[in-house]
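Taking the form predicted on its own, here's one chain by itself in structure tokens.
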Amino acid sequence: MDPIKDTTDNLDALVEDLVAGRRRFHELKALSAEDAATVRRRTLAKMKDASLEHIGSFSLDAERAATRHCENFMGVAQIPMGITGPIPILGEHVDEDEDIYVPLATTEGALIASISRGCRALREAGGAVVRVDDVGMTRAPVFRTGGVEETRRFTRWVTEHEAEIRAVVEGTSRFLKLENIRPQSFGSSVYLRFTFSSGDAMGMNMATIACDRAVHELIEPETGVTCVALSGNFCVDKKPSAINFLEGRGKRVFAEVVLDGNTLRQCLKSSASSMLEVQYRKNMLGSIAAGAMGFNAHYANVLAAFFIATGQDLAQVAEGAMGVTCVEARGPEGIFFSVFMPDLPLGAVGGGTVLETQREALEVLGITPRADNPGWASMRMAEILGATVLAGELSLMAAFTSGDLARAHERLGRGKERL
């Protein structure tokens, strides 16, 4: 494909050639990101008859959004964004006396609502107590041998030299250490579970570039053994597993509150008996029915509006939602109610954190990596996020036992009342 010389006046011309599948969407390097995104939703337009003004607006980086986070960049997809709180937080990463006001996007009407709800209950009965675990980020590459001789010499060999697999990998980020290889084998497949901590970052990406060097540069030439894919889906990411729900992933939470009989019926309009049943009969064997591997009510919900607001990765919705709700009584009317999380993949750095929103809404939550003392501001996200699933399932549980949920969702999701 020729270079584009004058690039303001051939962007009629590179539409026609899009149209005309002269040239590909990928073809507009020679132009600046917001150029080229133009030429984009310009040839949309035209061949589907399609107005693209709104995903067209938007305050970003187009340079940096087109070139560290979405090919062929052509605009924004507006989510709503709306906060919930304050939220009071008994952790390690949180000052007690801080006013907690967390950023949510949704599009699904009264979640932030009921969330704000569960926030009110847990200010009454004196905050979420949250604890977090940072057991570390994952990829374990599968290989191949040639059968069970040689896998054992293979998982020895791997066991012998940990030390120098451990500087290969530490030499890709100052922050990334290994904390240990697990070895797995099936028939001839063996998978080398990798375990990182990564300091603020979620860190899929060290621990994909740091496992990428070990076995191209030492495992393979050493044993002689070769890397079939660098994800064996042991690791697991993007996927509910037994091993991550056992053994945990990026962060692992536990977050509680015990509330009295007089909140339950003043702030969730619920009681302690209405609370336990539903927890038994829905979460526990609703979930045993279906197969579940999450026991709980709404953990997505929430992941999902806190991920989008602060720029994780969306698709780590689909393993952070396991998890177990507890539900146990505590005197003749109040109750002890936890949400547990094992596994949470979180970055307060890199990724969609670094756009122009996610960055504020960071900001609102206070979280802000700090030179000395790295993983310090991705153990707050933890407590916060905690806390806030904390208080939705809180909310959505009592709103069962009370029969709100509909009312709540035909008054506040089709547009019947605004708060």
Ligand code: ADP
Contents of the next structure:
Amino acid sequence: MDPIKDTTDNLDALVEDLVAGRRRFHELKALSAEDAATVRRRTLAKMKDASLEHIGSFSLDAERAATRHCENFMGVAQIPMGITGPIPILGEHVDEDEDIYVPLATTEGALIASISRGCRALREAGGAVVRVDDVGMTRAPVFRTGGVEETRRFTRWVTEHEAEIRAVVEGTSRFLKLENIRPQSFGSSVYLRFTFSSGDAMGMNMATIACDRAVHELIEPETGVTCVALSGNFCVDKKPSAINFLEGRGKRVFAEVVLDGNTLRQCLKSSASSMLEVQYRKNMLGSIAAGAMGFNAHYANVLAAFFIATGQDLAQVAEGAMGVTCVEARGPEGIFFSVFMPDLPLGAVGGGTVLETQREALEVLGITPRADNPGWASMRMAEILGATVLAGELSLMAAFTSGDLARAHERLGRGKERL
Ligand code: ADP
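Could you please show the structure of the form predicted in complex with the named molecule, as a counterpart to the form predicted on its own just displayed?
Every component of the complex follows; first up is the chain already shown.
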């Protein structure tokens, strides 16, 4: 392939090459990221008779986006971002009198209006009580043995050499700490589920790098047992699963509130008895009928909007959306309402958190890593997200009781009203 000179004339020639199939989209490495993106867009515009004007309008650092986040970079997908709050949070990583506003990126009309209604109910109730466990990030390589005898020898070796394994994995990052290694085996397969705390990072890359080092430098050479895949699906990343539900992954979040009859009536146009019945027939029985792993109304909506706005790994909504909503009667007219999310991978550094719009959203949230306290920022993030999910869940459940759901979507989702 000819070396490419970085001139506009040459961009036209490159577009012709790409259209004719003489060159591929990734064969533009000698160009700046911005020029390469222009060539890709112009090629597609020509091939597909499409206008890529908006995909090509961006303010982010193209060089970083193209080298760290997105191969064959050609531009951006814009998602509208709105703001909700303030949410009063009684947690351990926010101040009680802080006004917390939450940026959310979504294309679902009515979502942010609904969450905002939930925030109002939380304010009336004096705040959401939120607690978070830092369970840790997991990665589980799968090994092949000759059968149960070798499996026993292998897992014993791992237990007896945990200190050496720890030294290797923790040597890959000063933010990484090995919490435990949980073996699981059957047939001739052995899974070692490593759990790490990873400071403010979500930690999937860090855990993968650490496991790779331990497997190839220590476990395989010392035991002679072959690792078939660094991820054996017992991790479990980006898929709902019983093990993540039970043992947790990333952050495990609990958020709750007690609402009196007045707040239910005035903020949510609802009542204790109707909330209890919708909870029973929808979140409980309906989820059983469907064989669902999420006994909730819509955690995924809030997670997706928060994940996009703050630069999280969007595919982890697949596991994050598992969880249980509880509603109980409190007194004659009140309710206790809670959400539980056992598997919430998130981070305040790394991944998409460095992108320009995501950085700005994190600033609004006051989520900035503290050099003297790694992990604090991601715990704060989990607390805020827990309270936001609580607000969203509360409001949607109430919308079912008052028959507001379809009306709100018609008004707000179909452009008949602008808030
Ligand atoms: P992840 O491991 O979350 O998938 P990255 O591959 O971007 O994402 O890794 C996170 C990076 O951030 C690591 O290189 C780590 O050393 C760095 N880092 C900087 N500050 C922190 C912090 N406070 N906590 C954890 N990691 C941090």
